[in-house]
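As a starting point, one isolated chain is supplied in structure tokens, in the form predicted on its own.
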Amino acid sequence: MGSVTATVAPPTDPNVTRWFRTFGAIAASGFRRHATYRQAAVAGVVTNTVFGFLRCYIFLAVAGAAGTVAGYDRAQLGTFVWAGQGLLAVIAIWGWTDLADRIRTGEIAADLLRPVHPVTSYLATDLGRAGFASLARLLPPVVIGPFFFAVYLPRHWATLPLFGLSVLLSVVVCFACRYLVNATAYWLEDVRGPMILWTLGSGVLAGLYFPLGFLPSWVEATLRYATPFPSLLQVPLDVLVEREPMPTELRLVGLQVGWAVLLLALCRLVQRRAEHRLVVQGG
């Protein structure tokens, strides 16, 4: 009589499975919510495309007759501009005040009664928003740019997967930064001051207005390794245009992982401290 060997599936923690299902459902709702604003997406694509032309001509003029500047050739600058224009909406550096508004009105009390931690809930929603933006706002500039300018195409097979991972980490890092800025409303109620500082500083230090390579090398290195700002935009774009050797790119993406973990932990710490002193407006 032959023996029968039974294969037993490894047990799974129902709490972990439930957590992933909840996170996925919230992310899907964030995707659907932003997918309803189709006219706004079209208007955003048009705006980003117009500014893409302006930025590209400026950067090419900076490159001049030599054709290279700060380690970028003309084609790499073209890719830097057009991919950057598309990533603006994916990363969403500006404009998010949902948490601050709910703190100011007292509606945050309802968030605290829900079984999902506020940081987790808002992160899942933001990832859903970024998923829609990747389709509606990232792809059009990337497709339009090559019709008018020379662009750089990655030469290594690992670049595109690494770029995708870097963009995902950029979304997480940017979300954490925006959450911390919004969370100042627990103490200040009015976040216009911190929001203005974030808007001005993030654009410059993240590499939006110009590649950080245009700065002196010691300034670029300090920003890259001592602050999270380059992880928002500069790092994924440098990965895409292969400005650095692959080992350096891997270290930069690893640095993004570190910033993402650190800043999310800081978000939870700030949220916990805020809940101890939360005063709901009107009572």
Given for the second form:
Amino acid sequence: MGSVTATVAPPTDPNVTRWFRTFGAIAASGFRRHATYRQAAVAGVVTNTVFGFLRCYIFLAVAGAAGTVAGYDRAQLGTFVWAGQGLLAVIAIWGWTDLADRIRTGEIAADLLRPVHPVTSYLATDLGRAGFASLARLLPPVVIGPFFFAVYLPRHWATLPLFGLSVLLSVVVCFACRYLVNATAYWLEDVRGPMILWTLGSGVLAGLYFPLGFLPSWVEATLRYATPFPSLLQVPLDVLVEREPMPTELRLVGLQVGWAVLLLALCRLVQRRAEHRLVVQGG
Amino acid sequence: MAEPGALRAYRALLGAQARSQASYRTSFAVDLVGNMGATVFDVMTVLVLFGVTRELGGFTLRETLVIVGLSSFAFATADLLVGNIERLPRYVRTGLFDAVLVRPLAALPQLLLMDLPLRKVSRAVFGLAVLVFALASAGIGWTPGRVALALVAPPAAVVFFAAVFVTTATVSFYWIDSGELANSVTYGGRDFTSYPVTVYGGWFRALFAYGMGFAFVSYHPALALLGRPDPLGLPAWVGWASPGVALVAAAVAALAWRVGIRHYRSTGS
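Can you now output the form predicted in complex with its partner chain? The one shown was the form predicted on its own.
Shown next: the complete complex, the earlier chain at its head.
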């Protein structure tokens, strides 16, 4: 696969191609790894579906007789809930402690010896995982929901591609956040504190418990520009239900790009500082 | 099980748990706060929803808070007492459950006391605070009967949720990787009972409210306390049925547990 060792001649093809091939191979292995947990995927789909019913009924009750709330009509709320239940597993907000576990056990040392930067290789694995999740976890709720609730179908041709891009960016932003939370393990003996804060904050601030539009508009705007959380879930869902006019949606996705770049850069910075520290400790 | 020797053994298990969990002070404090946070956000969500609507399923904020209070106190307390039965799949997979079975004590209390999550005390206390505040501010016309119900309904709801935890956990005797499946009933039930049943519709409501009995956790007792007739048309005495429903649920849980253990075959790990 083109890694450089003492016994293999240095590759002659351009670096970029090699980088993409490595990245692709790691992503594919991430996809395969998660494709083996089929029972877990089925159980997850059942849970997402039950919560889809619960949230859908509750939000529709909030919309009440008027039928609209915070710029969403009943069908848009339906799409918001069911696509949101599917996306939850794609961006995988919760339950990722791989990096923290490897730091604690010292196995991270093996990752540092590899020719691929740890942020890059974990990101590739995560994108592969997200790829499997978008087949196994995103599709079922999106198909099941419309059988029981009115849903909103996008009207603008550009919405679906923009939604796809927005989801991809959500995955990257979510990965970067989780990486940073996990990376606190380099400094802290016990990462439970940051982990709990992240678990609590991410669900409610990303728009899972309720669309952030239910909050006063200045709170929503502050969250959107000052924190990466709405970029995890709220933005792709708003794009999908066409809550805002197209230029605004493009700006929101642009904001996601900003968060993705900023947070990935921060991941690399944190990783470099952590590696220096590891060397100092002789670990 | 009531013999003094067994009791002393259980107390020793509990004491060991308390000491081990309290020995890392900072972690324990962080956990206390973090665990409360989950319930705080549940209650906050209800407040946010009432920020954009006057009523939910025909109920005002004050009335809904009685329902939320009952639900979050009952869930948090049941989660504190028996919630760790959720780890059963891991015990089965790693073979720890075999060790538990060969000891001369009942399996269920051992499992619960081996891992009593003291950090969850904070949520139960917060749930109780919400419940007391809701009962005090809902404008309830107190009668001796309603005082009795206010005292009996919360423990009954705790027993009900505890039964749900145990029953759903027994699935892992048959299907090792069933963790998330159990969540859909336990955590789904918690969310279901946080809102008036009138919010939901169709077969979904029928299944959760009456098929599984979640309507008796908070909705019907709250109606009886508030003195409101049921918009869905059930008679007023149903509000008083929650202890009976809780006993039935506990019996079902005990049966499921016994059948499950008999069915259990070690994974050999």
